[in-house]
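One chain comes next, on its own, written out as structure tokens in the form predicted on its own.
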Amino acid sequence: MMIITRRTFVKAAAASGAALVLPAAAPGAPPAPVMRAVPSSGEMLPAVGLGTWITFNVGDDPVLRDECAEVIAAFFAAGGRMIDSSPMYGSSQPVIGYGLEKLGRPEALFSAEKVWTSSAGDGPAQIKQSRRFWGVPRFDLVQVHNLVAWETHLETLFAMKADGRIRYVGITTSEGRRHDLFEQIMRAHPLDFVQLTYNVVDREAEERLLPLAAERGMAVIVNRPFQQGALTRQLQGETLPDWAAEIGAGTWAQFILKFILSHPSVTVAIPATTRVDHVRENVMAATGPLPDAAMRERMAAYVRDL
């Protein structure tokens, strides 16, 4: 496990272009989340997004669809922008579309989708169908999901970017899978985004992928920040350390997210939730102070020793 010193921490932040930007909040308004730059364009994104794996797979249930729409509304109200989904996520795509339509198509939306089909020739049709589900004219970002048929899908995505049909291209992995191949693709292709798993206990990405993203000028999206809820459930009965207040972490979820967001290569974390209070809590993790390198190691050691 790589130990990040203060010097390397600052150096990586400068190299990645992911320096913190703290926007001013209007008087009486909730604090605005930290903004991070997309290295390939300079576009600024709030550092906490919204994942939809499992949580938005609610089918046609009208009550659950409205609850998802309320989560989306609270997410935008808190200052969020990036919503991430995939054809793999059941009914999540049309549920997102329902929520966006109900909210009047918020202009702040940064749409992050994936192509996920082993039939490389079906990629364009799948992306078109996903866009219809969302009800958007084009996606901001399309990623090759878990590297399925990645060679052909990347050709498709780069051609779509060149034609202006999407804005950014990326690849994803999760749960620490296929990092060697992931690294090879990062080195060989001009990706705008990479998406991977990273949190206070899953730190393998620190060894090669996060430094490489900084070196190559790629934005990093962090998935499964709470290990699909397993990590927060495990910590639920444990005492949050008093010194967590030094970084403004009032809950375990904020503790974990602040650890993730404090890595200089990370652009956006995308926790998923079904609850309005949780989405507000998650976005609030991107406000206030973030841990420095020494605090990060203290946080990791505390969780490891529980």
Second form
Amino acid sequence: MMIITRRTFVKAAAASGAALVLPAAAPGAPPAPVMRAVPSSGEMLPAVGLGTWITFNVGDDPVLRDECAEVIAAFFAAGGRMIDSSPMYGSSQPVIGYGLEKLGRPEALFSAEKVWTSSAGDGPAQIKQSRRFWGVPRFDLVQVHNLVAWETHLETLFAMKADGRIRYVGITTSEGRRHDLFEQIMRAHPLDFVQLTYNVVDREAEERLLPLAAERGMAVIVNRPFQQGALTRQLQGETLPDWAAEIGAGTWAQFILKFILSHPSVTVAIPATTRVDHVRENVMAATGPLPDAAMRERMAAYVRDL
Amino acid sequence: MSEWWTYRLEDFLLFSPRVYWRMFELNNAASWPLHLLTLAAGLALVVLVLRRPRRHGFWIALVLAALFAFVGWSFLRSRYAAINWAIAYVAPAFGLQALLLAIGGAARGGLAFDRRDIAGRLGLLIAVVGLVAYPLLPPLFGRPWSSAEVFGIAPDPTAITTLGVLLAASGGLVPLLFAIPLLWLLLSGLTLHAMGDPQAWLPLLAAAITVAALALRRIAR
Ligand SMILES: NC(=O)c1ccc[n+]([C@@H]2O[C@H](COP(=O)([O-])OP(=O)(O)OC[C@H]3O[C@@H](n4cnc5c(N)ncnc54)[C@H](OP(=O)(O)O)[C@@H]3O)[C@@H](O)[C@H]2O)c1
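Cool, the form predicted on its own is there; where's the form predicted in complex with the partner chain?
Below is the entire complex, every chain and molecule, led by the chain shown above.
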């Protein structure tokens, strides 16, 4: 007998090209986040994910580990799926593993990991170690972190994908670094995902990388949506314009996320947080209306002029 | 690293200040009441330097070696490395320092703590600061007492008091013994600075005063 989970249902619906009809939400349940297709497979993903840089690096601290597990629980409860991490993030990987175990290994998880080692031969061993930390049989996505030793790692990842040991291959950069090389790799290799920095003030990616991702059929993960919190802190004291209500943004964080998600090339934004209320707020940003092109320019201009 | 000039110090910080200071709280809770023993050992060091009984060099080096090995293992390797992978490479340096101290202490005529010049006396002052002032810092910086950094338990006061004691030392190995504690304080100060912590200047100042004292001594010669 095949047990139909929400995940297999969504996948099947996407694969068959059927209109996406989710089972009716229970009364009082939060509205489901907007779904975006991974161009290379058609798989649908909720447009807000969860980053883990700094926020989940809590070591062996039992209190903070439980707090992280609560953030993960609230993330899944709100309808989130993608969690992003890296071997670079200290104890974040085992902390994710702890949270997933505590939650009974949620089926909804879409695991986005990275390979990050300059000695290219160590890639497979590092991915194996990362899998142990997460406690998952395989990763959905493995990305070459910051293009470190990218040539060999990409070979490894494409071979793993061919063997069914991972589902998708990607590369990452952040804060506008190495966009030239990033573009070259995007042009030369059949990547499923690219990850880069994009938000209402860091808009360099709009010039070449975002259009290229659409052209090449690559999913885009947006990192540092809040500039690691600098942007949300800076905007904290400013009043949100009245017209933010028109796009359903109740906070600055939602304002920024809605700006990001309304770019047609963007698949998932992955804000990181230590707080349950913030993770809910962030996933909720993917519900309700999104700004159109004119509204996007108005948003960018407003923030620029503050 | 590519495009290294686009990186700031903060970009290398892997953890939040909250996680950092809670690490001291957890470590203190786990190692209590060893603090009493390490503080007593620290005071004994100062008395040994002042009184200089027979074989004082051996005993001072032995105590410092034991504490470096202990802090390197119990704090750096077993705790700090969990949130900062770079520390896994630093912890062995504390082991090396322990080894150097042990060699210095065991070697015939290896270490004597007999310098009473200005640098030597300044050293004793630094040693006492590391012992007495460091554990008293938390309320000054708005942290709970439970996050106190104690000599022989936490790395910064251990390094500071060690440098102070070493300023009173003579012997062939002595110049070598300064390197690791100094580099540690530099690393720790930069980390605190990247965290935006007002305490950052303390380890840096202790290192700077030590270097200045060594330079002064050189000039005076
Ligand atoms: N090269 C790469 O591959 C690369 C580079 C950078 C980042 N990334 C990935 O991208 C993820 C996101 O980037 P990031 O962590 O650098 O920064 P970010 O998501 O832009 O910002 C995180 C900060 O925003 C705050 N925040 C989150 N939600 C908020 C809300 N609703 N309201 C107000 N503040 C909020 C958080 O504080 P609170 O804890 O108080 O909520 C946290 O300090 C990373 O975690 C990582 O997974 C990848």
